[in-house]
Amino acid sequence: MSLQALKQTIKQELANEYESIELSSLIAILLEHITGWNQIQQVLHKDEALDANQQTALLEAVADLKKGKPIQYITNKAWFMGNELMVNENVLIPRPETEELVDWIIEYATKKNKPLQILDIGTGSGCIPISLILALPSCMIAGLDISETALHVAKQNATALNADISWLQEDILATAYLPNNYDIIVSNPPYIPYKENANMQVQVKNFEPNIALFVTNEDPLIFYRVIARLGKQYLSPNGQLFFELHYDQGKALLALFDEMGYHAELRQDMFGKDRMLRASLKENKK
């Protein structure tokens, strides 16, 4: 069966499944993982055959695409900040909405144009430590996660990119000790209460790391409230506390934000949603 052949086999296959659009996209960027040819090649290549282990890779694939499984996790790449991350489902796929949580800070840090010691807690695919560090050289930046297996993927991406991290490994809800003192504590945590978890796209509830996601109904706040408070032992004079957050809880960052001795502001993303956060503590000057 030529390229072509297959390419209409497919779309016919989840058509029911994804819009038109995106699904050439991701046939599209099936394609080139598997054979290597981008959308020109594969033009250029319509009337040929894939050999069989291609052919066998791309049915593998078609499958979990019908089931939901996020093309990120098939290919094991993401891009984020401009470069290419290795991804499995150890970590969270890196969103455009913390880009701009990273482009706030490495604005921050840009007008203090010195070093700054950095500390990301719940780094995942260390999408942030990493992207920091490429952007700001001469800061000292450490991530931290309580999972040995996505500290194994930030650790790779790391290595491939170059990026000179320290990373730790610890569960932050049982932490009292941080290692040192950091001018930015930044966090994109869990922050979705589970009784979220039904109205979810199948996409992210089966296939994402629950333990990212997810917090109790009861206090979602939580990893805030406890990032907050050692924020206090260790956050050096004038630092920054910055976060992402769900969309509907800022008024409610800000009160606990205060409650806690801080100043607080938040920064919407590029759908004009709250997502951002920023906090100093009220001793210090802004």
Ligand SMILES: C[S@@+](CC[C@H](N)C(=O)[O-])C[C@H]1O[C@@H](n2cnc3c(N)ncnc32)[C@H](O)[C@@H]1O
Second form
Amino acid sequence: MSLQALKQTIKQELANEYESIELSSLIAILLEHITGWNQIQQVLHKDEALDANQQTALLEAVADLKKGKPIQYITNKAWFMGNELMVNENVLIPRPETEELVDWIIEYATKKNKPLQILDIGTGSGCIPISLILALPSCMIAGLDISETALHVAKQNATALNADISWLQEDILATAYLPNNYDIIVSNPPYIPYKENANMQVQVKNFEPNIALFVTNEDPLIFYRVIARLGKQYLSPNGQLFFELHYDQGKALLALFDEMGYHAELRQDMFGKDRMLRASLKENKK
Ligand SMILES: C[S@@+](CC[C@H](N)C(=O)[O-])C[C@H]1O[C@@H](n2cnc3c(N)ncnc32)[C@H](O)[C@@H]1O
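Could you please show the structure of the form predicted together with this ligand, as a counterpart to the form predicted on its own just displayed?
Once more the chain from above appears, this time first in line as the rest of the complex follows.
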């Protein structure tokens, strides 16, 4: 079967699961992953047939897409801040809103104009510390995660992008100790209460790691409170906390940080939703 005919067959096979524009883009990504041909080359080779191995890989990928598996876990690739990262089902697929958080930190750190100590808590694929060190090469940056398999991915990404990061495997909810004082502690922690599971997309709830997504319904802000507590001990003078947050937790988090002795401000994402927070201790000089 020619490439063009194969594309048509796949379109029909997945027509119920995906919108037409999204589907065309998914098929192009898949074909590039399997054949190595970019979109222009796919047009040029439209009358050629794939070999048996390529066809098998394509059929498996189509079956995975039908089940809702994210394309990033099929190709093992995701883009973040202009860099290609390796991802697998042990790490969250990096999101555009997290790029906005990283931009905010880069903006802040660039103004400081000095080498800063930075810690990323819940590092997953390593997307945050890797992007930060590439933009701020004089900084000292560490990434921490509870998950050994996530750290394995993060280390591979750092090696591939020549990013010099220190890694720590730690349960942040169970540690009272951090190895340094930090000018910036950043975290995109798990923040989705389990009760929201029912309304979530299959692609997220069935494929992304639960440990990266969910917190208990009873205490959804636990990571923020624990990190704020650690910040009191481990933030350098004038140190800053930066967080990503659930769009409807902004008010609750402002109250929590105020109660814990921090000035905090929210920032909205490109859709106008509260998505980021920055906090510094009230006792700091302005
Ligand atoms: C929302 S994901 C963020 C991943 C990555 N930073 C990003 O922005 O794409 C949260 C991360 O926190 C990690 N995590 C969950 N519980 C943790 C804990 N108790 N201590 C440390 N890390 C934890 C998960 O393994 C996951 O990698």
